[in-house]
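Shown next as structure tokens: one chain only, the form predicted alone.
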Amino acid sequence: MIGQLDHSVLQVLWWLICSLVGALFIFMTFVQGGQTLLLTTTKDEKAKSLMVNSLGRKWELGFTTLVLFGGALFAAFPLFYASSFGGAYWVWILILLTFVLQAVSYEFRKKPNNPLGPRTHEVFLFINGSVGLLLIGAAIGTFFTGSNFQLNDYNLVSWQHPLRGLEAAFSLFNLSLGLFLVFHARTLGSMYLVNNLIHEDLEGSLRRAAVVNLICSLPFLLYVLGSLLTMDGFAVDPATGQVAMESYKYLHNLLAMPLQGLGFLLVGLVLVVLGVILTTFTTKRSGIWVAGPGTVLVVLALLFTAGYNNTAFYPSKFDLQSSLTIHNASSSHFTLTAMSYIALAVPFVLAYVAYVWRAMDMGKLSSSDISADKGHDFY
């Protein structure tokens, strides 16, 4: 059945799969957001240990999702992977470095004889949750603003800027998207910790943090959405494959996909706001399970807008005809077919992750779980 699907159908299907994994990763950034709250929410060391141990149970899931996202892109759209990771390598190296700092910090923050001390590792976690997410947002922003690369006849990438991808952070649109991700992750992080912890003083601070960070994210969100609806986009002629600039291209894409474009975007934003309202203005702890799916829907809408409806999802502003689409950047029909059969196991993997998640969160963490004589964190 899958093997009989047309190549173009498989390309659309795999952009959907990659988009879904990417959206799940953005939801999982509540871990990064929670990490940044360590330095701003409380000075109580026991409360910090509670937060670290709560987030420490999930950080590997987030990192694994990021790796899965990169792996799916590599297998399904290898030309994009080679162009971006092979040309804009400085931005990706710095992103991965922040995740190395994250892994080291969870491992050594409270280890005996740690020469750096807990505070240094908390700063490392803050860097991962702020600088790391800002750069990821800037990289995603290039799906709409374009990058400085050129491909020759053999698809060898030539990057046309000495900063090798870091120049993306100097675009106001990309920077705004990155800062929105940072504050949005802090919003999700506060809601997750409210759901997972029992600590009266900390809970009050976290509930306030949810609405404060939502408010802080709004100017960046409004700028991104306003720009997205009015900016020129990189349109592809389906007959010739030629790329040209089109006025209001991304607005046209959203309107052309009333359900998975505009519908996902609006419903997702409403769910995020509703999750914050439940967390801040009621005693409910379930806000994260409302805002989380909302986040997934918003990211899906953005990635669908970037890749579908004859649009270059990784455009080159240096050479328009070097721009990548889901059609000219994808793997062969055979590769996509084989991967599709393997992907049939994904629901079972997700079911296992959900089972493990539920098993870890059967009981809420409280101060009684943090023993004064423990010299390390537990997960």
Second form
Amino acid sequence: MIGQLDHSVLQVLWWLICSLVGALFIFMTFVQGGQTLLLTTTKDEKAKSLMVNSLGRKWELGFTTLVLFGGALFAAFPLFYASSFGGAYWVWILILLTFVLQAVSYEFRKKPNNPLGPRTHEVFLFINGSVGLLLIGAAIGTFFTGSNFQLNDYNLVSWQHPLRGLEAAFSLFNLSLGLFLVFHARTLGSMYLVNNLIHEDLEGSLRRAAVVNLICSLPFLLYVLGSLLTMDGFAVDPATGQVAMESYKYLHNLLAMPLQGLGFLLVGLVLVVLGVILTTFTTKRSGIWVAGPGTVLVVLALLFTAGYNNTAFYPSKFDLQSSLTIHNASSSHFTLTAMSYIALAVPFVLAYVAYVWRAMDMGKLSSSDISADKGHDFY
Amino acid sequence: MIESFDLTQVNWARAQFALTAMYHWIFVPLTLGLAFLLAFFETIYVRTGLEHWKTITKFWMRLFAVNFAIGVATGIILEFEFGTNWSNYSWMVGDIFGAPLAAEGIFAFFLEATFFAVMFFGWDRVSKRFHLISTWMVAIGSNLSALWILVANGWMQNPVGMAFNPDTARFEMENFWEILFSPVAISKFTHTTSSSFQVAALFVIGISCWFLLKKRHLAVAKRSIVVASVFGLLASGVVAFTGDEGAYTVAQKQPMKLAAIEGIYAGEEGCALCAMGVLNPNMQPGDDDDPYIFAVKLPYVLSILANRDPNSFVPGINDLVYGNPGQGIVGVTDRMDSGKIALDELARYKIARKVGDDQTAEAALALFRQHEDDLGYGFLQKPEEAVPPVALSFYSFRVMVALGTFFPILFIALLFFTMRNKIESQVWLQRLGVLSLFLGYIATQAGWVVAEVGRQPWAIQGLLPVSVARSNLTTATVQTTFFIFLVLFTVLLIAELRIMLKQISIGPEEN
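Having gone through the form predicted alone, I am curious about the other one (the form predicted together with its partner chain); can you provide its structure?
The complete assembly is shown below, putting the previous chain first.
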């Protein structure tokens, strides 16, 4: 059944799936945002531990979503995986290192006899939530600003910049996107913690943090959106596959996709703001469940803009014709078909994740849950 | 295809990948096996309602969590290192190799990540039954994860179900089921997981024996030893069976690896197995000397293991490198010539396609197809490059097999004395139990050395040498990341060991 679909349809489908996984990962960066809030929200050790324990029940889901994002891109668009990871070496290595620090920090932070001590692990978590997200934002920014690579006749990549990917962080657009992600994650993190915790002092600080971080993120968001709507983009001629610069390409893309482009973007932004308003100016705790889907919609809109409507999603500004599109970078028809059958399990996975999430979060987490008489079942 | 390559850079990339993989493999086997042991302990608790089984479960779960975190940390590096350090590989076989990695994410990682939170934090938040199911889900999820990555590894050792596409210059998948159910993949999965179960059993036994030596937590220790020994003993049966299957598939699909493992240079009919021995360190491919300084040989055994026939011919390194027409073996020397034709014709095809010369393209493609099976050999500079490090393969294999033979004896002894309630007086056995914790890790690391060193120089057996699979990075870049990873992983390992030792010293929270 799926095998009868045209190769180009499968390529579109797989860009959708990868975009969805990527969007869910950005939603899950509320964990990273919460990690950076640890150092700025409270000095009370018990309150801090409560925050860590709340985030600690979710960090693996975010981590796993990132790993799946990588795996799905590898399977569906191996030329992107090979070109970007092997080319923009340093940016990816640094991102990965921050996630290594995250992976051990929850478990190790409070454990007795740990030579690194809790403060070191809190710094590790901060690095993951700040530097890690900043670099991820910069890497995603290159979907629009381009990278410095060239492919030979055998599709093997050579990178043409000595910083091997770190140069992405020196573009104002990429940097702004990165900083937006950092502050947005803090906004989401505040809303998640408000939703998940019962702690009077923390609650007030977190509710304020939601709006403060939204305001901090706005200049970067506005710069990114302003640039995106006015910049030249990397357009692909569908007949020849040739890549050329086109004025207002991304604005054209958003307008060409009124629902999944402009629509998702606007609705998503409104939902994020609404989530913050609910959190800060009302007593409701459900802001995260409004801003979270909003975040997913915004990221989907951005990734659709990067990849659909005859656009190179991983453009090379060094050699335009080396740019990657969802058509020239994809796996074969057979592999995409096989992968599509595997992807039929995704709704089932989402269902059990949601079920377990609900079962575990039915009761809010409070200080009594991490008291000493609970033994060692906490971070 | 590749203009030039820096062998030093390739070796640093290999070292970095080996470093990451070996660190990762300190933690993974324990996760794979201990997850099932937790499930067994908790099942007994739920079925009997006896609180002490809950105490046992929670104690081992605490150690599981410390180990799990660092396994995850090293795992993410490993996944992305395929792209960062082996980008040519990622493109040339990504169409096949990426699918199992994505399947691993969808089917396995989410099971682990989702239910780990319930298993660890859900004791008071969900029902007893739901908690037990969650523990089982973590065990199943972690082992499913092993299935997919080992299928991918099995495919690298025995590439099947694919074809080379000259237009995209990559290998593309043609048969998913052939890849999933390849005998090499099945044998890799079953052997690796069952040996991991042994490691976990030895871990539980080692710590329990330490408690016995210290006269602490005696009941917890004895109960843990019984369950772990039964689990380890059952796993040992599977390890032996799948080890035999593995040897057979290696003989059929990777004869050079078998020759290196056995240190055989001149093949023979009715070939003996070297049970133990010392290699002649001066031996080189092409030499006629005796490859062993000392050897205890079991006549005909290697022929039986390799071909299920005591009189069959088992090729040696010299047969495989230089050819043996009498046995119908085409040597690396000839395959290199054939491979270079394949590479030249592929280049001619690409140029012809570029300028629209269909006739030349067709002719070049036809010739390429005749030689494509030898494509990988065309990249080699000299035939001896096809020989993996013999001594490392030979000795690692013997360490693995010797320890693998010892473990079931240990499990039986422990079971015998524990069931007869005499274990507390057997100090020698308790000490041996503690020592065996480390032996389990040595055995499993040695196994991977055999599997991975033994298949060098190939990233994909016969098709893609590591020198071509690499990323286009400078040696200094890879050296820098190698040392970053070395320092980081070592610091984290030290932290993990200190935390683990403290948790062991605290012991179970018995009422």
